[in-house]
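A lone chain, given as structure tokens: the form predicted alone.
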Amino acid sequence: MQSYYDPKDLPRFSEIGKDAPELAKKFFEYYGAVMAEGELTVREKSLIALAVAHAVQCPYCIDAYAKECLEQGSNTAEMTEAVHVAAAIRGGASLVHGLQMRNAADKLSL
């Protein structure tokens, strides 16, 4: 079965920086920083990373950072954690805009 994602894609993330490479340059440094260890260890960065990857959908995240988080030393329970602690997220995003309906509602009710 075909898809628009291509796990074979992942591993050529830095060509996004063939036209624009300073740019590039710029985020992989930034993102280097972002993810090294700081307050937070590595392996809790890889498991916020994971849960990010579930709630904006990203198959290549997915699948990068399951893998970090294996090699961080995460175990598939943690990893489903997180995974419904951003899905929690998600879904509280979505009612808590239930009160945007309720207030336009409001001002439209004769």
Second form
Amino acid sequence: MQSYYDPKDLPRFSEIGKDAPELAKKFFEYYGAVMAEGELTVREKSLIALAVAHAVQCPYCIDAYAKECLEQGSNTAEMTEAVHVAAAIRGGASLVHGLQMRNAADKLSL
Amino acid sequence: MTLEPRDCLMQEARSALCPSTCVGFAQTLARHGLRLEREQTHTLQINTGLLCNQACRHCHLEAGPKRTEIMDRETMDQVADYAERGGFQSADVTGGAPEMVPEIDHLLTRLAEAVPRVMLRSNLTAIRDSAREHLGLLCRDLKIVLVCSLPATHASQTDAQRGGGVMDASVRTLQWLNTLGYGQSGTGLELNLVSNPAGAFMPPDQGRTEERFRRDLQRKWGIVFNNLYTFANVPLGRFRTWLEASGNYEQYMTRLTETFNPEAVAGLMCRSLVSVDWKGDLHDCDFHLAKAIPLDGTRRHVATMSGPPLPGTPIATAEYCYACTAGAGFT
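Counterpart to the form predicted alone, namely the form predicted together with the partner chain:
Once more the chain from above appears, this time first in line as the rest of the complex follows.
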């Protein structure tokens, strides 16, 4: 079946280095450094990544970080809460723009 | 390109492309210039049988309430004699649920006289059944170390692996064991936990998981314990059946093989432990016991053994050995 998203593409991620290997190298080194233990634990970063994956709706990232969160010792209740955080911020981002709507409408209205 | 270990997307990429599932464990050892053989054997692991009040979905032995294999008193005496004769330092009593074996009191009492350290593996529900509460008191009096299964501090994962209601029952048992002195400082009563992942994924870092368990169990239920161990699930028995039925087998084996850690081989438990089944026959470990692979390729009964297997004795290998060498290893 034709699809824009194919799970078989995830293992091919490194192929993005073709034709631009230096840029890919810089990206993957940066990516690795970001996700390594720092002020935040790897477990905490994985939950953030899972939430962001839902916010940007990346199926590859959702698959990868669902597994990573489990391997970091998170449970599905924590992971579901992380997704709700993404949903709350996404929803809130839409709703807060309602003030812009109201400003525009107020300016035009008697 | 240098890849950081926590680069998840890249891990996924490697796991799908890695051909290592095709490589046998023995070949992998050879590629690293390693041989799997015994050093000094100081622990006697005793599998008292497959009868259990739980039917955990990851159980490599497919233990459960309908199993009838259990150790009899005569074999118990032979095992205890061997433990003493062999100068073993530890006895590690497992099952099934050892608590359900009718003469388990006798075995524990004899072992406590025979070796300095006796461990009892408990699923945290059988030991609290009304007919067996005396076992906790016996363990306390004999200073037996309890090694208890608790995959997670959240009911969803614990119950998914071990059955509905097990989390609540486990919490009540742990609280009760704490009241007996287990896990409390200064009592000498050791209470250790074992966490296996609730699915086809690798266990989290042991040290950090222990910290989380300590914090969560204390905060939620006031429970204290001594140590926590995290182990990968071994693709055998019920767990393997589930892996295959759920389409996870290939991916799981690839994950195990790609995380092969040559440094874990030196500390593998099979190098210092020998496992005896409920009939009294010896195996390199509880996983080879599950597959009926005898020690050193020949059926050997404890009654015929003068001592532990000698250092240098080769240890059988199999595909599922990768579960013990993944990451930090299974020690």
